[in-house]
Amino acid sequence: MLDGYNRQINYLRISLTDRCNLRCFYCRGVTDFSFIDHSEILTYEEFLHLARLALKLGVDRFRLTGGEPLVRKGAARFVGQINSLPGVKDVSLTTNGILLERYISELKEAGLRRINISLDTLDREKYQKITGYNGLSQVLTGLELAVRTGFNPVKVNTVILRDFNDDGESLSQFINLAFKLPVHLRFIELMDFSPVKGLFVSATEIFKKLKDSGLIREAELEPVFVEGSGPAAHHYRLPGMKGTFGFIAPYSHHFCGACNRLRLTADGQLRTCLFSTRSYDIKAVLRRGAGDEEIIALLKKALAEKPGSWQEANGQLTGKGLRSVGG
């Protein structure tokens, strides 16, 4: 499946709740209870519909987001239901970690082989001063034992905020879980849509401060391809480390020129790039009885119009791609 631009779409982002059970300050704000109805979101059947439909067109890679996907009621039976469908080639998940111990056997056993654990901080005051809930023990029980339970890769999410999780310290203990454990850490900008202003720190200097603090230095960095890994992601390996760090920069080093995926959010919505406020009603030509054929040219229809670049999708000028963090 080709967009306008013919590059190959073949993955699908679907946001199976916009419920969390933390309450980051960066994402909703810790105000912010205005959560979609519960008549309004997907049910598991329509997503299930939905993703029967895309793999028609070419789309066979999945991964379950949320808010937090753990948090809805059938999530691992619903992960086992979408990788049992035919051509399906893989399914992911991306959690923050705090239920996965009480899931992590269901998980397993519904086929889910890779997952991604959202965690800002190895500092426990900081956890619950970024999170609102004391829960660092839980995510860390939870990423050991998605290790030992044979989950691979285990990546782990850290979107950097200036001031709270961006200084030496912090960064070192990150580096050295990758050295303990064979995790893949990506250090990841903040988006411009979080509630809260004046914390986005670039890829760029992340990369600037490993290396002035003497925790990376640059002619040892192996660069390493991490399976699962879209064409936001650049990993790389140091001499001893069992895992890998990385970047993820929408922002500071583009990569719209490789992007491969569609979203769908929990109440229907699909979106073809992150960075654009335009959506295409799936729910609502999906409720009304429309057929397959129809769900299917709406489907074209938003490939056909999937732009080029973020800042096409902001209307601003198209960018020059995708470079290296540390080029």
Ligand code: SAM
Given for the second form:
Amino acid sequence: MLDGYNRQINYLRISLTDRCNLRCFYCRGVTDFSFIDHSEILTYEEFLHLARLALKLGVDRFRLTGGEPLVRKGAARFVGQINSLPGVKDVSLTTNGILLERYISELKEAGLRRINISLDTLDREKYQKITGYNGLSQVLTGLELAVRTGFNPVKVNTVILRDFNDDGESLSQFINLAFKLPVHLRFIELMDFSPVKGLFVSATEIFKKLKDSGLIREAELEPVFVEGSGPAAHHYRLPGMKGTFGFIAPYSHHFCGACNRLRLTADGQLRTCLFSTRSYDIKAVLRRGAGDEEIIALLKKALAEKPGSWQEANGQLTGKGLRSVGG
Ligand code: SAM
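Would you mind giving the form predicted together with the ligand, to go alongside the form predicted alone above?
The next block holds the full complex; its first chain is the one shown before.
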């Protein structure tokens, strides 16, 4: 299915829950403990119903996210259910890794092949400062298990935060991780809707720091394609590296022209652009018992109205944070 700008839209991120077992200060802040009422959150059956309709429109790749998807009971089973819908080409999961050890076998049995783990520091104290929880060793256990269990690719998403993880020591720990394990490290630019300001570091600055500190030599960089990486990601390998490292730079390198994404929030709001607050209330239509044709018509309308660029979407941001759109 093409949107109004001839982009092939084939990817839907589904936020399974707005609940999270971490309190990353830059994500939703440390004081916002409000949650969507359980009755407002879509049931797995409702998600599956919408996934079937999206498949009819050509969406055949799904990413499950949150909140923290693994805190929702039955998440691993749901992976299996969505994965077995006819026509699905890919299902992936974005997790903070805290519960990975508990669910890794179930996820594997459910047919999940690849996984993204969010990890902003490899320092135990900094981890606690950023997330409010002393859980680094749990995440590292989950990460190593994911590799050993055969998930491929395993990606590590690191949001760059000034004065937290942009220093030489932090960068060196991350680069070493990519030498040690076949994981794909991605340095991600902090997006504006963070409740804290002044922490943004551009991907270009990180690249320069990596070069200036001697951690990488530009001439030795081999560009690598990593499966399932969106239009914004660029990955490289250094000689001897088991994994890769790369950058996702939504701010310094916009990729709207290649955007193939839709997002569905836990409470059934469809978002067509991360930079816009415009949403389509799919849940309301679904729960008043509308037929499939009506729901499909709404999905088509949303697609047709997907902004062509972040500039077009701009000015509509609420600053509510990623949990409102499903990170
Ligand atoms: N709990 C899961 C996890 O940690 O991967 C999924 C949801 S979480 C919101 C998804 C990702 O969004 C995490 O990697 C988090 O670091 C990132 N994130 C949160 N706020 C962000 C922001 N303002 N800019 C960029 N990334 C952000």
